[in-house]
Structure formats: structure tokens, C-alpha cells
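Shown here is one chain on its own, the form predicted alone, set out as C-alpha cells.
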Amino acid sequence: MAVIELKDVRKAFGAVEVIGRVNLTVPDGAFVIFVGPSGSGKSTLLRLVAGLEDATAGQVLIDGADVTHMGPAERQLSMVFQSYALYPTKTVRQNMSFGLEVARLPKDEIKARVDRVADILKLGDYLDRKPRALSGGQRQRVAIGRAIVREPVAFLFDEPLSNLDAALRVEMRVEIAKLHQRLGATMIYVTHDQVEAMTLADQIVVLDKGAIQQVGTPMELYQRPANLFVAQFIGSPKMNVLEVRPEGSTVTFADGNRTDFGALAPATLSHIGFRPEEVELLAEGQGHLQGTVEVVERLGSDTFAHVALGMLGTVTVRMPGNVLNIAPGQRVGLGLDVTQLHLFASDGTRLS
């Protein structure tokens, strides 16, 4: 296990910058996700931990060692790529057993590693089977098998789970969580899936544009985002933002309607943020606006109502699954329960 430290890490290719001075402390025995949408630098921060990349600036620490100068070899890490990167021609121990085997290690001790590690994975009945003869979660775990019995300090994981259909992502995610309890050991981990972030991490990384826009548990993301950007990029359906202008104890939104919230809205608001189960569907008139449902979602433990606001845009309401009285082109009224209302300023900081 490991601590690691990235100080006012940088990294450019040429003028164009697409890490820009980072600091993160990811705890020993952690489980950190990097999150963030396609080329927000998130597999570039890890590739910078991994050695696979030169910062251009800035120092990666592990154990309080300077690493920043050293190859990936060096550093003591595993990484599992996105691609499985299996030898077709070698068997399962073969794959697992081959970079021990080039580190010289005695045969003895390179069985007893696979074995073990098999045994953590369920892969004891595959061990003599080539990849073609295994399905995409086996050969998965094949991956991260040949991570684990190189023993490491820590495991990078980049978006592990992409080419997996949906199934085998939820069945790979529970044996991901199950391995990080089994094994304690620290964890950086990539997906720009915010539900993998949200179900596996200790802490979540949320990065746009190279740069961290928030630091902190799930829950604390969930419920304090930092920002509109955020706001939208955590959760799933994602939050409801609505622009609005402060006068007094009334907002009035970008269609021209009034609310008074009381003495809820600073000077400075520009929007309000609500979670899909953070508002009410209503008959038509009642609430605190009024919309026409568009589409309806049954999940089974939830349903769903898009309701269309005009020139609001639409939001998302969230229900019980067995709610039946609710259909496409239904008027209705939305009530937001004001209490759990997220404020931000016209530059999308949390105001409250």
C-alpha cells in the first residue's frame, strides 16, 4: 500500500496544456476514481502516476519518494488497461505468471502467487485455458490477476470496464469492490462513468478541461456539489438547473415567471439546482411551475417524467415505480421542496 502525491503537477504537449497544476494526496489504502468527460485529462493524471508520461512540471510523490524522474518499472505499480492486452498463444498462468517469470522469481513462488491470486479471482478452473476460450469478464480478471501477483504498491485502473456490455460492468464492479475490501490496497481508478464512480470509490476526482473541480466522498459530490459543472456531471438522472434572477424575496426564471422563495435568494444568484427526487409532481396549477410531460420511464423501483418547462428547457422528476396516474402530453404542476434547493452564482460556484 501507498501513499501518492501529485505537487503542482503540470503536463503539456507544446502550447497546449491539458494538465494544469494539480495537487491531490490520494490516501494509503484508498479507492480514488478519476472522473470527468472525454478529454478532461483524467487518463493523462493517471498516465503522469504511472510513469507512462513526463510531467512538464511539478512532482509525483509515493511514500513521500520522488518518483517523478522514474520509468513505470520503477515506481512498483500495476496497471490494468482498458484493452485486456492478453497473450492469445498462452494459457490463463501462463498470462498471469509471465512477468514474474521475467523478474527471475523463483518458480516455487511464482505458482504459489498465481495460485492465490486465482483462487482471490475464481479463476482456479481456468487456469489452463487460452484467452479465446474465455468470456470478457473472465479475461478481465485475467488482467487484473497478472496486476495483483506482481504485489505492487498500488493498482491503476484505466476505464477497465468499457468494453464490457452492461451485465458484465455491474457483475466486474461488485468484483472490484469486493477485491479493494479483500486486499486494502491503495487504488486510482478512471472511468468517465460517474454511476462506476459513485457505486466503487472511498473518494472521487472530478476534473474538466485538466483541471480538479472537486475533491470528496459520493455522497459529499452528491449533495454539496462545488459547482454547476459538478452538479450536472454527478448523478444519474443528473440534477435539474434552472436560470434564475434574484428581486428581493421573489425569483423570477428565464421564462418571466415569479416565485417567491422568502428569504432563500442572495443577490448573486444566477441558477437553482434540484435533484430529480427533490421535486413534486402536481396537478396542473399547483406549485411552483407548470410544465407538460413529455416522457415517461418505468424502471421498476422508479419511474421517470421528462417534463417540458417552454423555454425552461425540461426536467426530470423522480417516483416510485408503481406510480400509474401520470402519461404523456399530462399537464402538471412541479413543486420544489425549497429547503434542498442548490444555489449558484452566475460563474456556477455553490453559493449555498
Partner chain sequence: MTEREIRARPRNRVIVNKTVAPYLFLAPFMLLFIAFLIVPLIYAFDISLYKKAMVGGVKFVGTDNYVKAFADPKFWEGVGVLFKFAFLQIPVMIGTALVFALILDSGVVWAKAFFRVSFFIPYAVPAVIATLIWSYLYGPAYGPIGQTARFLGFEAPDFVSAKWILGSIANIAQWEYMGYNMIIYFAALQAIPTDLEEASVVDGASAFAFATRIKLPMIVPTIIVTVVFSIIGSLQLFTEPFLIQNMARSIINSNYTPNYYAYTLTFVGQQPNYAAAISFLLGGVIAVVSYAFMLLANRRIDR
Given for the second form:
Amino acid sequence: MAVIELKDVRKAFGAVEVIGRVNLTVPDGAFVIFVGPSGSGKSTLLRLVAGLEDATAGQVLIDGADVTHMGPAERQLSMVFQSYALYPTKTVRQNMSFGLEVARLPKDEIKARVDRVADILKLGDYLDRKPRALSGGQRQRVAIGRAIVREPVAFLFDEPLSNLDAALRVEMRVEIAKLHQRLGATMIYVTHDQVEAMTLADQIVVLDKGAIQQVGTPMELYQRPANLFVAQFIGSPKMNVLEVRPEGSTVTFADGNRTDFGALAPATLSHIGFRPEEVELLAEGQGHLQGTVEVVERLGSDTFAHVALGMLGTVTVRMPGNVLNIAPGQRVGLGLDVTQLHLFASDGTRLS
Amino acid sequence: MTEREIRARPRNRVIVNKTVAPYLFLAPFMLLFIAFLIVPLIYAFDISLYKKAMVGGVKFVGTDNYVKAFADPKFWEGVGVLFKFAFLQIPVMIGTALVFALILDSGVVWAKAFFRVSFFIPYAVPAVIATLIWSYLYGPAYGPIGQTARFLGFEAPDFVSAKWILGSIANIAQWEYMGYNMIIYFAALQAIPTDLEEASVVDGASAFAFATRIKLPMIVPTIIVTVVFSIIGSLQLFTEPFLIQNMARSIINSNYTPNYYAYTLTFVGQQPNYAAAISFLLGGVIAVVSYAFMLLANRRIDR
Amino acid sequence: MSIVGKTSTSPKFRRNRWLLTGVLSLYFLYTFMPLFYVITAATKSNQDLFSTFGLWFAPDFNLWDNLHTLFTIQDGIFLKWMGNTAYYSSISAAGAALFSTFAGYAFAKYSFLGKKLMFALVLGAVMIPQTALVIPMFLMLSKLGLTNTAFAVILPSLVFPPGVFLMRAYIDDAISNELIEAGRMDGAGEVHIFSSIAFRLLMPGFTTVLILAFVANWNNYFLPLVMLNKPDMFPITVGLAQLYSTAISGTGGVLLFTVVMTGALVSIVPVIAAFLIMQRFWQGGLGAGGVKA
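Okay, that is the form predicted alone; can I get the form predicted together with its partner chain now?
What follows is the whole complex; the chain from before opens it.
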């Protein structure tokens, strides 16, 4: 349906730059998710695509056509807002028809489209209600329906699920995934919830401080994070990171402990990272690091042990199932697979 | 229908974009604002720099009118009256308004809605008519206050005598505007979240302590704003003395307040140039006093 | 409220309730006394006004005579005054409320060049003494030959800065930015968004401003006093004040005393009625303005 490209896009509010020189291509039909902490510029970037904000510099292209100076509607995009932004004085049907009426579509065409979409989203019984008479989930559906009826070239979602309770959020997440499969439309979705990002996205764009940190599939991001920021932002619990100093083939930890990493320690190495499932809990005295179990969290499916390593900080260890033979206060050793470590240079970038 | 077809459809172009829109929305108000506020001010400032000469029409005199006004005892007497009036009236009015708002907000009393609405009703009565009614009430022969006093065997004071006149005018202002301020405080008090109240109950605070120590400080910004508006209103006093003058010619002269003075200068004395200078000087006094009050109040809050 | 609710059975609470209700009742008597006086005075003959107790009715009920005199004096000029007041204040209030709403919307929902400066100007306008404005306005309008016309009273009244503050605060709360953006995504122009989405949402605020502007204009005295000198153009305020001066200076005869009070009664009844009927609006609106200010 539509390829969306950003070329050297910048956005500044007065002297404050919120987006600096972003280049990005969203392929046709892709589900792309922007993630990042608050203030990372992810919403601003989405609003630049939507045309709700004007770029300070650079170009926005849709299917190769420059839309940088076009208004939101001319870009043929639909957007679902965090607060749903339903028109409170209009009924569900009027909410969904409004954009089509503005575009001067024939009345019967409008009715046909609204009815069809209401059918898909199971909104048929609510068409004559006002938004305030709907539940949160129903409002969310109406907001999505309003986006669909316009048959846009791409959909934009701005944290659409963050106002829903946990159970409903999971349900709506699945529905949005189904919707993407059914419509095959290009979708850009902003969230700060990395579970949403991992489960929904074809491609994730990680943003921090107005710059793209990494673009890739969820698994690429998880397995080969491009830098320390991505490494710690993607994955829950987050990746364990320890500061080290390489000396030949050994590395020295901040507490003076040394470990032989063989040929794996490049000269610029400054941090090593390993996911909670990439570290093994061993008996005291064994493995590469020694520490004390502080807290044990039992989720049933997994057990997390938080192990204090003195001045090195805390390391989280994930074990499948309910592991019974550990308790707080226990002295343990930690075993790393030195061939699987994520290595980062002092500027935070990944060392392959 | 596919999206290609929609794209081909002639759209109704958005002519008013969001850059132009705010100016369009502001235009009617701002044009009138300029025509009936900015322009008259500039005009007034302009004429305040001229003087009608005995012969040869008007001539440019620069700041002469201001120099004269600055040294004009009639102007400063008027300002003095206003200061006395403001110091007498504003604290009483704001004080009663606050106390009543706190009482109504605490919910202790019966008939809350009734008191709230009835205290506000005088605000709907035009100041002219309020002044007329009170001047009847003040009347020595037919006024019911005098009648009651005589019935009880003593003589009521002469409300329009030099000694009582300012109090009599202040009373009219109290009657008219107390309820207005009370309603504003009441709304501000009601806007304070109830979980705060619950927290203070848990802390063991009494209703009185809660009202005075927690709620009152929270509406201080609102109080400051209303006091500033009261100062501005008080310093512009005109209607009440202008009408009461009918009853007390010997006490209220034509320069009793600066606004009154400017009015007389223009329409009786035929000196609009000098009147303009007086008005500007009064504007200056109002700005200085309001600003000084805000500065003082804000410094108190910061501390 | 819940605090006292929990202890409403205690003797201390009951004593406070009596005491404070008593205090408020005393102030109510003070508030009500002048209004009651207007009613009694309007029902008396001039002789009774001076000879009977002010705060009670005279045996001789003279209201109809007074009304008759009021509405026939000077060829029924009082009716004309009422009509003028209604005309001036309804047009002024409608225009003032509408323009304040537009301006408040612009201030609340857009960022544009000169926004801070313009808002500061509007805010500063409240400090300008009436005479500093109205007198030059009179001099200017008299050059244009516009004094003694309805324009001279209505046009300046269309500028109602408090309405702009109130609407700005109200719109800030009542209309989310996302709602306006949803309209933009749907392809509606800014004016269309205002008229078909925003306006109905800001109706309560609009109504408050309408009432406040109406009362301000109904009560206006100085502007018409300066601008108008033909008695048949006067609003009630200027007309009644003039009638009162005539009464007290004795030139029109003592006869006018009760007529002035009857006129006062007739002119405040509509405003008070409007206030009582529309209290939901002004109470909410004053709150919004007050809390935000």
C-alpha cells in the first residue's frame, strides 16, 4: 500500500532539538514500531509522519511523493490516538463517518463503509451510542474503526493501548495483530511497552534522545543489540551489564577480579553484557563471578534470582520452572558462556 | 473502492491552515480591542500633551499637563480618599468572603445552596441601583435605619456626613461584591481533591484546623488575584460617589475621586487635555499599587 | 465534607451547626434588607414612604399606581429605557461572548507569533481606568458623529477581556489537543474543526461568558452616561439615576421618590430571575476562571 520514507528529518522546538537527522524507510505493508523512553522523540517522529508537526528540515516521502508540506489529511494516513480522541458529541457512527463526510464521499458509500467496518470490529450494536456510553475497550475499537473506514495508505498508532487495563491490553494487542494480517496495510506504532514492540513488530525502531539507535526485527534487536542503550532497553528483565578492563587475553572487573576470556577481549572493550538466561547459577567458588543471592522471584514459569556482586552491582539470573534449592543469603557462583557475551566499546557500540 | 480512487477525488482543500487559523480566530476581538482600547489610549495620550490656549486654539505643551497633575492637590486628595476606601473596604470584604466560603465548603451549616445563591444575588443588581437603594436606606427621615434607631430611642448617625460617608460607600461595595468573591473562593475550595481531606482525617486534624491550615493556604493564589481585582476596582471608584453626591453636595465635591475629577474636567470644565493626563496618572497609580501588592504577596508565599 | 459528616452526631458539631447557620442568617438579613426595602417602597405612596416604617408595607397598597406612573411618566420613557437596556446588553453580550470564545480558542489551542504579547496586552487592559478609555473614546466618536447612537454603547462593549481569560482556561480543560488533531487527520479544516467539533464542547463556558457579559452590560453606567445625552436613548441605569437626581433636587416634585424605587424593582427583577434560572452556568464558570486565574 505505501512505503514511507524519512530523509534527514529534523525537528526543533525553538532552540531545543527533539529529532536530529533521522533517515528511515518503512517498507510497504510492514508493521513498524517506534520504541524508546519518554522524551526519546518517538511520538514526535510519528507526528512528523502524520503531518501534525512540521519538520524543521528534511523530507517525508510517501510512495516516493514528497508530502513534507502537505496537511495530515492530504497524506492519506489515519491515526489512532492514546486518548482515542473520539468526538464526544457525535455518535459512534458519526465519529466514523466524519472524515468521509469531510472528503465528500456519497452518503450510501459512507454508510456501506461504516457498516462493513463496524461488522469487522463488532461495533454494530453501538453505532448510535455516544462515546461516553462505551467501555474503554469499545472506545478503542471505535478509534480503530474511524481509522479504518478512511481506507488510508498507512495507519499510525500513538500508544493506543496505554489507557487500557492489563487484560484488555493483551486482548487488543492480538486484535491489532490480526487487523494487520487482514488489511496488509503499512502500520507505524509508537509504544514504550517493549512487550508490545516484541510481539507486534516486523521491525522495531529504537529511539533515544531524538536519534535512531537501531532498526531491526525483534530477534535481531534481542540477539545483536547495536549498543548498550538498545541492549538494556530491549528484554525483560533487562540485560546484565558489567564494566571491565581488557588486559591482553584477560579482563579485569571493576572489583579487581580477573577472568581469562581467551582471544575474545578486544582492546577497546569496556562493558560485557549477558541476558539473564545466558548466565548459569553454580555452587559457591565455581564459575567466573561470586556473589550472594538477594531476592528470589518465582513466577511459576520462571525463577529469577537477583545476585549481588559487591561493588560490581547486581546480576539477574533466569531459570526455567520453579527452582527450589535457592534462597536469599546463599553464596553462589555465576558461570558465563564467554563465547556468547555481548561486548561493548567505551562509546557504547557493539563489538562483534 | 480502493485508495487510489479516493486520492483521485477532488478534495475540499484546507484553506485555513493552522498557521493562519489563530489569527483568524483572534481577528474580531483584536480588531475591536485595537479600535476601542489601544487607539483611544493613544489618542488620550496624544491630547494629554496639548493644552487649550485662551487664544489660538490648542498648542503643544509636552509634559506640562503631567507636571501640573503631579502637583495637583485635588488629584492627590482623591487618591487619598481611594486609599482610605480600599484599606477600609477590601480587608473586610475579602475576610467575610473567605470565612463564608470556608463555612459553606465545610458543610457544617444548613441550607448551603440557599446561602450561596442569596449572597451572590446583589452582584446582579446594577451598581447604580444598589447605590440608589442604599441612599434611600441612609435617608435620615424616611430611611428605615434612622427610623429603627429613633424607635429604639437614639439617633442614627448621619450616613452622608463627612465622618460617615466613606463607610457608607464601602458598605455599598461590601453588599454588592462580597458574594462574588465568596463564590470564587468557594469554587476554588471545592476544587481541592478530597483525598487530601481524607489524609488529614487520618492525621487527626479537626475540621477547623483542616480548613484554616490546609485548605486556606491552597487557595492563596486565587485570593491574590481577587484582591488585585478589588484594588483595581476600588481605585476606579466613580458611580457610588457620583450618585450619592445628590444627597451630600457639601461633602462630595467634583474631585472626590480621580475618575470623578477627570469626568468633571471633561464635561464641566471643558479641559479634556488635562483630564487625559489625570486619567493616565491614575492608571499609573493603579499599576504601581497592583504590582506592589503582587510583589509583596508573592514574596510572602516564597518564604 | 466527609470530616464533619463522620462526627455529625457529636454535641460540639451540633452547636457549631447552630452557631454558624446563625452567623450566615444574620448576613442574609443584611443582604436581603435592601431588596426587601425596594419591594415595600414600591408599594407605597410618597406620603407613606415618609411616614410609615421603611421595612414594612403601608396599609395603603399603592404598587399599581406607582407602576402606572412609572410607565406613563414622560410619555412612557421608562419602557423605552428597558427596551434600550435589553437591546444594548443582548447584542453586546452575544458579540462579546462570541468574540471572547474565538480569541480564547486561539490562545488555548494554537501557538503563534505574538501570542504572549497579545495575551499580556489583554491582561493589562483591566488596569486601565474607565475615564482613560471612555473619555477619549467619546471625543473620538463625537468627531465621527457617532455619539448618541447605539453603536457608541455597543461597539466598545464587544471587547470583554475577562471573557477571553475565562474561555482560554475553560477550553484548555474542555478540549484535548488530540481531539483537534483527530479532526485534522480526518481532513477537516481549522474552522470546520472549531464549528463542528469544538464549539459544542465549549458551550458551557460560552454560556457563562454570555451571562457575565450580559450582566456587565445590563449594569453598565459610565459608558452610556458619557456617550448618550438624549433621554430616549438611555438605558435604565442612566435613566433611573437621572430620575433620582430630579426627585432629590425637588424640581420634579417629591412625587418621583416611590417611582424611582418602583423602577429599581422592575429593572432588577429580570436580572435576578436570569441569575436564579441559570445558576448552574455562572457558578461553574466563575469557578473555572477563579481556580485557573
